[in-house]
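Just the one chain here, laid out as structure tokens, in the form predicted alone.
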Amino acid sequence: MKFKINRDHFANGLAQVLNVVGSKATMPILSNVLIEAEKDQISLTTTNLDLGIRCKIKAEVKETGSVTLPVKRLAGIVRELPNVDVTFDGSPNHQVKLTSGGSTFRIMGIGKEEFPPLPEFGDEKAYALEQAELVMMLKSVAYAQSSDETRYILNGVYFNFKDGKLSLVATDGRRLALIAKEMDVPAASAGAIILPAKTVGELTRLLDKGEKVKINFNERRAAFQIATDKDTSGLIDHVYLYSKVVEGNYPNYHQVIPKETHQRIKLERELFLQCVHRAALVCSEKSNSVKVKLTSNLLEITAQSPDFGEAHESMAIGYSGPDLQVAFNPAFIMDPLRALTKDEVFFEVKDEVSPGVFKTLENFVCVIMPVRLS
């Protein structure tokens, strides 16, 4: 095989197909990036198993042929040559020479027939989504999911495609966040995935390459195009990202999302983050908490810690309820207003012992418990 490819857009390939490769992989060839070349392009291909990408680059190809590399050190390498032509030259063998200006790179690869092939989608439950939209969806959302190995079920985003609309949730036990989206979905496309926290951060990085996104799905396995703007970064038409879903039945959130309302006041997003994130200055691991207390037209958050001493903010609001205190961990208030993008917010709470809500005109909900008061 042989062609000769710019190196920057050859970069920027390797940069997306990068992630997918863990440190510790289990064989040699899932270190390794499939190289494929084509009539008037390269396709570059990683997996680890559970999530494998690929994307296509431009390049003037004079023999097509494939051949499996070192990824993380041939990505190093393409940065760092000389000359913007590269040219990338395959022999039976595996080895291959780069040729740039003055430098000469030969590096031993691995034949392709080692290499786990991604899985091809047919016509399995398919979507077209606006970029845009999806990874403002996720953004708003998985900050929820859950770190802890043993509830392996919620380490991840559940996509629910039902009822003339797409819902993503997620959770950790503590804290649900849920933002849904109206749509077309007709009875037999309907269905639900959820997504390894993984591939949602694969995903999240790669959304803003162009217009649309195809999801295809089945009970097992999630596939998504990316398309992309060729312009600027040599990848062409779109990047394709494949990933295993995580198997077993997502609980029941509704039942966490309280029916009720009881006390709702309206707050400016950026305000209210700005005030907790002074009062949690003075937090500490054993101490990890904030007050929120409501009086007439008052919010008042006050933060406090043995070690260190204590941190009091206060801005006006519209409110004409009762007094009421709730404490919370100041992390479950700060991160869904972080990943909101409107100015107004609203916050609903009952009593001391009860969830605070977050709500906006959107169909976006976060339930956050209260720490308890001693």
Second form
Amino acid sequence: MKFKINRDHFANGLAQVLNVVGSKATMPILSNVLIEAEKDQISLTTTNLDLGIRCKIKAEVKETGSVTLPVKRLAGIVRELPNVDVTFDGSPNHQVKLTSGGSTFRIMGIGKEEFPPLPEFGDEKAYALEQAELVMMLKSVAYAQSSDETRYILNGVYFNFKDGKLSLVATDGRRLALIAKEMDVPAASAGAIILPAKTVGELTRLLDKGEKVKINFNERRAAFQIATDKDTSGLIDHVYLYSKVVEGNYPNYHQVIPKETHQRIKLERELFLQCVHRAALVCSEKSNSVKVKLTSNLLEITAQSPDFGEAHESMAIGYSGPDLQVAFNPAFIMDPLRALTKDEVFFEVKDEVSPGVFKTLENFVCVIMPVRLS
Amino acid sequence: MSPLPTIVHLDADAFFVSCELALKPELRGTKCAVGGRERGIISSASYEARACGVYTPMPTQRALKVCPDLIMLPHTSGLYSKVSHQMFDLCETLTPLVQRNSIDEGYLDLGPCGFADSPEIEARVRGLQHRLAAELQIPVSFGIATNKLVSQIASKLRKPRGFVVVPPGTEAAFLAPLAIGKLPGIGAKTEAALNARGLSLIGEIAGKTERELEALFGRSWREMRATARGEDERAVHTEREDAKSYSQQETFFEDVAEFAAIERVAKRMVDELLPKVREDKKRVRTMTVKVRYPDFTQETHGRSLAHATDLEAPFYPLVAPLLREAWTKKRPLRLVSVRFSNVEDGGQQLEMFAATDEKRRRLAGVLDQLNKGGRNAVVQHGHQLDAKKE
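Return the structure block for the form predicted together with the partner chain; the form predicted alone was the one displayed.
Whole complex next, starting from this chain.
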């Protein structure tokens, strides 16, 4: 195999597939990237068996062929090459000669035969979404995923295509974020998957390269075809991301979303975020909560830790309900406020042991459980 | 005005035995000890028994060998903490500043009591010593000095019924002729090592150069020199420190080889410890299981939950795995213990899908009420049923 390629395009392509490879690959071949040279393009593929990514880059292919090379070191080398023109010359014994300006590298590879192929999809359930919209939806809920491995069912984002809408849900058992979008869901294509946290991270990173993203899934795996029509750094066609899904039953999240509205206040998102952020500066690992106190047209936020001190913040709001006070983990308040982009959010509270609820006008809900102070 | 010796250390003499003798005066003057029979250890021995070579903690079997006519008294549940309370209550009639170090030992600060001079302080403390003996029949040794360090060494100097006053300004002279092992932090091994290097009395520290001291004590030589001079700035703390862990252990009557039986004992300990955690309004995160073999070698294994809890249920699934991890040798066990640490208090993060936890907590609250009063639970978990049959 032999091709000429733009250094920056090559580096960009490798950067797309790099994250999949963990530092502790179980088989040596999983540390490698599969490079396949076809007509006018090369494709780069990595996989850790749970998650795989493939992208295509334009190249001047003189001789088709394939080889696998250690991706981390290769990416490191390509980034540093002195000249923008790079020649890639593979030999039958899987050795690769990389030339750029006055630099020459000879790299030992492994044959393609050992590389596990990414499963291709047939007649699974399929949907097309806007990339910008999906990334917004993912960012709106992803922070609420659990990282507690004993609750592996919660280690991902739940995609639910049902009743004429797509709902994305994430929860760690102490807070829950949900965002929904109306779309055409044919009865035969209704279904749900739990997309693992690592895949969610990669997907979010990849979703800015074009207009559309296609999703295919069945009960064991999902695949995303991410169009690259807006990309200017050599990517062509689409990026293909394959992932196993978390198998199991997602908890019934409807039951934890309060049906009734109690005290609702409208808040300036940025201002509220800043107040909570400042108050939380006095929190410690042992006393990690801020108190939110509502009185007539006033919202106060206080925090204290016994060995450091205390903080008090106040902001004017429109409120005429009863006085009430409730404590929360400050991160639970800040995470949704950071993820949202609207200037105003609604916050609903009831009493010191009932959940607080963030809402926007765009089908977004984030339920956060309070901290009960003794 | 020169400083007054206002810091008092009190140390009950052979406390458990004294508590028992208060109930069984006919045993006074005999060689007796409180401890586990057969396979247990001596937790407290009368001074007559100590004269025969019985010490604590000594395995009961060995104690009976060195002192065949030793009268063994079993532990009386609840007695010692009751007497301890009465003892410290009497102390509080003298000063409100009482620091309880353990069940039978503590400090008093008479500073704010406004006593005129040393003789008045002595007279008041003597009065307390007499009251403790007369009302509770508990002999207590006292040390009186200007600080905790010296008063503590003084109280242990002439046990039982000791009463040692160290006048202000004589601290260094008081300590000088004492063996170096009397200082806190100098154990038997360190003492032997220091003796071997020519240091046996506290007073000899004063004669050493800074260099020599550094060679002997390393980085902490300055503290050691201050200690040898009888200097100590620590204040008497009246607040009881919060528990850092909750633990329980059981030495078996006979070595036990059956896994299910040990698992049952460990689960019972979980059932007995968590009510205490709830009573203190705390939560615990880490559970550690310790096993001890007949030759006294032991192994421990621990695991933490993702979040602290005050319920038994999250710990039950850990009992068997931890036991298997700790109990690696194919030999029966002499002892098993369960310990809960990583104690948390303060605000409790509420859970969403926790309807079961709330039910469990309500149930636990009811059980705690019914079982109030310790080990003889009125209502038990099903996993204890087999133990009843045996």
